[in-house]
Structures are given as structure tokens and as C-alpha cells.
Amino acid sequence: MIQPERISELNQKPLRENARYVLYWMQQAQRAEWNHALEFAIMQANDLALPLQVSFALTDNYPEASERHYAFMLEGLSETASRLRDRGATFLLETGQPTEVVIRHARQAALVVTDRGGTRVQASWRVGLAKKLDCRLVQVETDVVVPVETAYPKEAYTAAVLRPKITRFLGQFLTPLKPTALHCMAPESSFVLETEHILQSLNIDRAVSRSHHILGGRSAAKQLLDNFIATNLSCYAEQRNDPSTDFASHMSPYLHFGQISPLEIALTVKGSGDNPNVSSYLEELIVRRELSWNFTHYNSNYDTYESLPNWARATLEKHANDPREFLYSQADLEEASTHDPYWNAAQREMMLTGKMHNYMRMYWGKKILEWSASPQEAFHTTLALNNKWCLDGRDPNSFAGVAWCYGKHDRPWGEREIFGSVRYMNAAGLRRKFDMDGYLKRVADLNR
């Protein structure tokens, strides 16, 4: 079922007469299953008795993207292209500025359907296309469980604000999406997406190489999800914060690139039972993740220090001149050369794999605040390192996660030096709660 709240017409142009196909501009939702935008495009094609063309515009100047990000994305797109052909659609990938690519591909399209990403860059592409396109442009929201504006019409300042609002819509939106058969099938093709050739042809940052620990694509995501449910979900609520163990689902890179649907994950996990572990996971996947989409949608400063709440900025700036026992430059931090072995391990984990344990990412961000000359510099450094090395960087969830380290979506705590009333974390707390020697060993083993 595609709920009408997911669908928005982005311009007032008519359907093109004598068109040859319906065009789906795949942007955020890089998958051929559990994709409301794709299914809507298929329905439109069937209604018009036309075939479906799926286009992906690959820009090599996406902000802060490196070989690591492009390699992972292309691994997923290769699989998606194959699955789209199996479903009878034509898939085209062209390198170029997205708006220009889509306008070329849409010259003989009855209409263009697209999905919805949650960042400023993606929104600017859609706005630009809506102004220039000479046929109808329809957006279908498919990378959140509950559409952002439906869940809450303004910025939610904490999870406690959003939780009851989004929960009351789950009965309506947490429902399966059935695939629709395409009536006008494209001719069979042996075309294979030459991802390695494409990757090497791009003019991109090669300083951060691909991750050899995390494989892109829906099949890899599904395997991880199935393994998580079979082996780790039963202890998730109790063990998810322990960095010495590995009880995470590891879905965040796949969600970032739209290689798996949050709706599919939610229904699969929900179908495994009704218990505190399932509830804990769905809280993170739906409430916390979609709080981040609320943040990037309603707060235009989401990637800057100015996105923080007034109380957080006031208390941080009050303590901006407090003495720091340690001061590190961004280069020092990037080289994992601090005095703190736990922080260094977290940085290495991120650099080696493209991902960091969620609890350690909170600690990691807090320590950058403690070891930087100003809170503004700390915020910039935290976001820059996260976006550069993490496969799930440059994502609403990452923007919100970094801002959380500085007080976003949190409350004031007891006042102390440097942090003011922003929540504090320290190494002693890690040792008290977790087997940190085990974490150090786990990260060291990544090099083997």
C-alpha cells in the first residue's frame, strides 16, 4: 500500500503526450524492493500502458564523498540494476549533474517520479528539477516509516516530543508494501553495470579507500539483518551499548544509501516477536532515526554549530575559556594519536571499517569537545571526521548524532568545566560499564 501522505506533486506540469516511458529518477532509495517510489512509478506506467525507465545520476562532486562512499554505493547499484532488469525495467546510470541528467532522460517521459532524501543537497536537486522540467514531477517518500511532515509539522526538540506523535501513525504506515508487476516489460538485456570501470573513471577523493569490512548491496544488508535477528536481537536491549561485543544490526550504511528499507527492517524485526528487545530496536530505528530526519528537514543549520539549542550554546560558550588539560588538532585526532587508548581505538575502527560502535561514537564526539580550543572548532572537527570516514556519514542520523554530543535532543545536566551543562562522558565510565580491554582487542583484530 502506498499511503497518499507519501506522495507530493513537485510541479504543476501536465503529463507529456505521446510519451515513450515513465521515468523513475532513483536518488535516495537505491533498491528494487520495498520502494514506494518505484512501485508508484510502476503503477503509473501500467496505467499509461508504458514501459518504465529507471535513471540514476552519478555526480562525482557530492560534498565530502570519497572513494569509500562511491565504492559502497556502486556495489549496491550493481545489484539494484540487475533486480530492476528482472522486474522488467530499463536501468540507466549516467555521470553528471543530477538535474541536467534527469532533464535529458525525461525528454520522452510522460512524467518523472522520484524518491526523497533528507539532506540539503538532495532537496536542492529536486527543487531545481521541478523548476526546469517540462512534465510532471512526483515525489514519493519511502526512506522513513512515517513521512516527515505527517509525523510532526515542526522541529521536535527531543525524542520525547516526537515519540507519541509518530507512534500514533504506526498502525497506518507500518504496513507491508507489495510489489506490482510491470505490464510493459523492457526487452531482455545482458547489460552489466561495470562498477569498477565507473569507479575508476570518477574524479573523486581517493584519500579514503573502500572498506574491506563492509560490502554494499541489499543482499549483504539482508544477510546482516537475518544474522542479527537470529543471534543478537534476543540480547539487544541489554548488550547494544557494550562496545566489547557486537550486538548491533549494522544497518546504518545500508539505510544511508537506501539499499534497504526502514519499513522492511521494522516489519522483519517486529515479526520476530513482541518483547523488550524488539521494542528497544524499533525505538532506535523509527523514533530516533526519524527524529534525525525531522531535524534536517526543519532546521536549516543542521550541519553547523548554530543548530544546537540556545541553552547548549550558552553553556558551552560560558565555559569556552576553561583550561583544557589536552589540546589536539584535527590532524592529531585523525591520526588517532591522543593519550586515550579507547578514543584512539574508536577512531581506528572508523577509519578501518567505515563504521564505529554507536556508544563509542558518543564518547568519541564528547572527547573532541573536551580536547578542542573552542566548542565551535570541536563541532566542525567532529562532523568533518565523521563525514569523511563513516559510510553512514553525511546522513540525517549522523548530523543529529554529532549534534547530540553537543546537547541537541538532550537536556541540561550538572554543570562542569568545558562542558557546562552538556552531558559528560569519561573513560572511567567506560571501564566501569564495559570490558574495554575486550574492545581494544576487537579493534586490534581488525588489522589482521
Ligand SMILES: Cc1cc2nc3c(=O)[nH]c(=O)nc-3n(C[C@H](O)[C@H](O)[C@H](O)COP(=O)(O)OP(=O)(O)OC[C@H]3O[C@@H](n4cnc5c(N)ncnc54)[C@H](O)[C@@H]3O)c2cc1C
Given for the second form:
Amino acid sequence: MIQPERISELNQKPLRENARYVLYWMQQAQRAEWNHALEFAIMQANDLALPLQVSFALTDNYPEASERHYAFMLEGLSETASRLRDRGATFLLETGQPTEVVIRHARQAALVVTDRGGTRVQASWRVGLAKKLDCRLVQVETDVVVPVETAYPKEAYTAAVLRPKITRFLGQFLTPLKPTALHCMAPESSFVLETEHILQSLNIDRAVSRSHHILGGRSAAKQLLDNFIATNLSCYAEQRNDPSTDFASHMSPYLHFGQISPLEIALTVKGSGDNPNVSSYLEELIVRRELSWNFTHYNSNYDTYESLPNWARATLEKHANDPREFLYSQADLEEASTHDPYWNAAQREMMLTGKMHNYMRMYWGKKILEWSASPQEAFHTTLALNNKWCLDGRDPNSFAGVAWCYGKHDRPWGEREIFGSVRYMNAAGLRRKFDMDGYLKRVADLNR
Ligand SMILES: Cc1cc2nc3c(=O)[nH]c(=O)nc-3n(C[C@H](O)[C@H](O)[C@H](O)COP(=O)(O)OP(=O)(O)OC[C@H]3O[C@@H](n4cnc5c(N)ncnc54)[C@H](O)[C@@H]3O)c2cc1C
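Now that we've seen the form predicted alone, could you pull up the form predicted together with the named molecule?
Whole complex next, starting from this chain.
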């Protein structure tokens, strides 16, 4: 069953008569399993006795995207294309602006179904399409466990506010999604998505090359998840913060590109037992992640310094002229050769792999605040570096994670230089808590 709260009609246009198929415009949820939008499109196709066409519009000017992101996405799409064909749907990928591609592909469609993303550009594509399309457009929300507006009707200022709201809906939304068989199957085809050729043909930023450490696609995600549950979940609550070890699930790049569903991850982890590690993981995956979706949905300034709470901006500005012992520009930081070996290691980890350890991400962002000429410049630099180098960048979690370093979703702490009452972190704290030589070695070994 697909909960009605996931479904919204984005326009009031009629179904097209004498249509040849139902069109699913796949955009955020780039997967053939655990995808409510896909299952909804299949049900519509079955009701209308039509086949299903799935279209993907590949734009080469997605904000802040580089070869690293495109390569990872295409690895995933290649697998998704073949899984969709196994399920009897036709898959078409065309380069171009999404609205234009979808309007072209929809000319013979009874209706268009799409999924939902968490960022402004994704929302604006859907608004534009709803206006221009001459048939019905239905959006199905599938990349969160609890639909954003159902969970809470306004911005939640902290996780403590959102947690009880989300928790009371889990019985309703944390439920399996049964696949529906497509009645009108497309003829079998041997078509293969030539992802390398597509990648080379794109006019994209090639300064950030593909990651040789993280492979895209659902199979890779599933394998990581299975390994995580088998070997790391039992220590997750205690060890997840320790950068010298690697107890995280590494799901974030796959979640970002919709290659795996948060619902599937949550139910798989939940099914492995009922203990503090499972609860701790579900807190991150559901409450923290969906707090980020709440943030980007309700706060139109989510990608700017203006998104910070008043107390944080006031205290940062009060300390804006405090002397800075070290000052680095974005270009300096990308050299990863500051005076701080832990920060440099974190920056290198991100540049090499496309991901950074969660705890180091917090430290890394805090230090940029300490070493920039102004808090506004620091905010901008942190977000730009995160989104440029991370495979999971440009995600609701990116905007919330960076803003957290500057006080978002947090509370005031003791006042000090530069930070004011925004929470401070330092290298001595890292050394006190963790084996930081172990972290330096772990990152140095990535080069080998
Ligand atoms: C400065 C900064 C920048 C960040 N940028 C990003 C980003 O670009 N993309 C991104 O996905 N996350 C970002 N985060 C949040 C967090 O660091 C990552 O989600 C996490 O490290 C991803 O690794 P994992 O999948 O192995 O996590 P796991 O620990 O295995 O957690 C599982 C899932 O829970 C969610 N999760 C875990 N920690 C957090 C958190 N603190 N906030 C929200 N959700 C969380 C993620 O979806 C994650 O995939 C950022 C945090 C900070 C402080």
C-alpha cells in the first residue's frame, strides 16, 4: 500500500486520452526497488492497461556537480536501467533540461508520475513542469520514511522538537513496500546504457575526478549495508564517532542519489534486532536525516548564512572582528596543508574518497569558522568545499550539516573568541577522545 500522504497532484490537468503509456519521470529516486513513485506509476499503468515508460533527464549543468558526481550517478543508473527492464518497463535516458525532456517524453503519456527531492532546484523543476505539462502530474514522496509535511507542518528548530513528531508516525510509515507486477510488459530488449560514453560526452566540470573508493549503484549499497549489519552495527553507538575506526554504514552517497531507499535501510537494520545500536542508527537515519529535509523544505535560506538562528548570527557577528591566529582562503584549504594535521587529513579523506568521517566533518567545519576572515565567508567556504568534493554533497544533509557547525539545530554554549556562544571543538578534544594517530594513518593509507 502507498500511504496517501506520500501522494500529491501537482496540477489539475486531465488524463490524456488514447495515450500509449504511463510516464514515470525518475529524478530523485534512482532505483527500481523500494520506490513508492515507481510502484504508484506501475499501478496507474495497470489500471489503464498501458505499459510503463521510465525517463531520466540528464542535465549537464546541475549546480555544483562534477565528474565525480556524474560518474557515481551513472554507475547507479546503469544498474537501475537493467532492473527496470527486468520488471517490464522501458527506460530512456536523454540529456537536456529536465522540464523540456519530460514534456517531450510526455506527449503520448496518459499522466506523468514523479518522485520528490529535498532541494530548491528539484522543487522548481516540478513546479515548472506542472505548469507546462498538458496532462496530469503526480508526485510521490519516497526518499524519506515519514513525508516531510506529515511529520511536522513547519520548521523544527531542533531534533528534540522533530523526534516525537516523527516517532508517532513510524507505525504508519515504517512499513514494507510490496512490488507490483506490471501487466503490459515492454518487449524484451538488449539495450545497454553506455554510461562511459555518456559520461565522456557531457560538458561538465572535470576538476573533481571520480572516486576510486566508492562505487555507485544499488548492489554496492546493499553489499555495504549487509557488511555493516554483520560486522559494525553491534558497535555503532559506541564507535561511530571514532575517526580512527570505520564503523559507519557509508549509505549517504547512495541515499543522496536515491540508489537505496531510507525505508529499506531502516527496515533491514530494524529487522536485525532490538538494541541500543539499532536505535542509535535509526536516530541518525530517520530523525537526523529527516530534520535536514525539514530544514530545506521550510527554510528558504537553507543554503546561506541567513538560515542560521538569530542567536547564532548575533554572537558570531559580535565576535566577527576578533583576531584570527590563522587565516586561510578556500584555495589554501584545498591544498590540505594547514598547520593542523587532523584537519588536513580530513580534507584529504574527502578529496580522495568523496566522503569524510562524520566526527571529522564537525571538526573540519568548525575550524573553517576559526580560520576565515568572517563567519559569512566561512559558511560559504564550508558549504562550497563540502558540495564540491563529497559524493553525498548538495543534499539536505549537506546544508543542515554545514549550518550545524555555525549553530543551527544546536544551542548556545559558553562564550569564547571568534565562536561567541556557538559550540567549539579543538584538536586536544580529538586527542583526548580518540586515537588520532590511527586516523592519520588510516587516511595516509588511502593513497597506497
Ligand atoms: C559539516 C558537515 C557536513 C555534512 N555534509 C553532509 C553531506 O554533504 N551529506 C550527507 O549525507 N551528510 C552530511 N553530513 C552529516 C553526516 O556527517 C553524514 O550523513 C554521515 O557522516 C554519512 O556517513 P554514513 O552514511 O556512513 O553515516 P552513518 O553513521 O552510517 O549513518 C547512516 C545515515 O544516517 C544519516 N546521518 C548520519 N549522521 C547524520 C547527521 N549528523 N545528520 C543527518 N543525517 C545523518 C545519513 O543519512 C547516513 O547515511 C554533514 C555533517 C557535517 C557536520
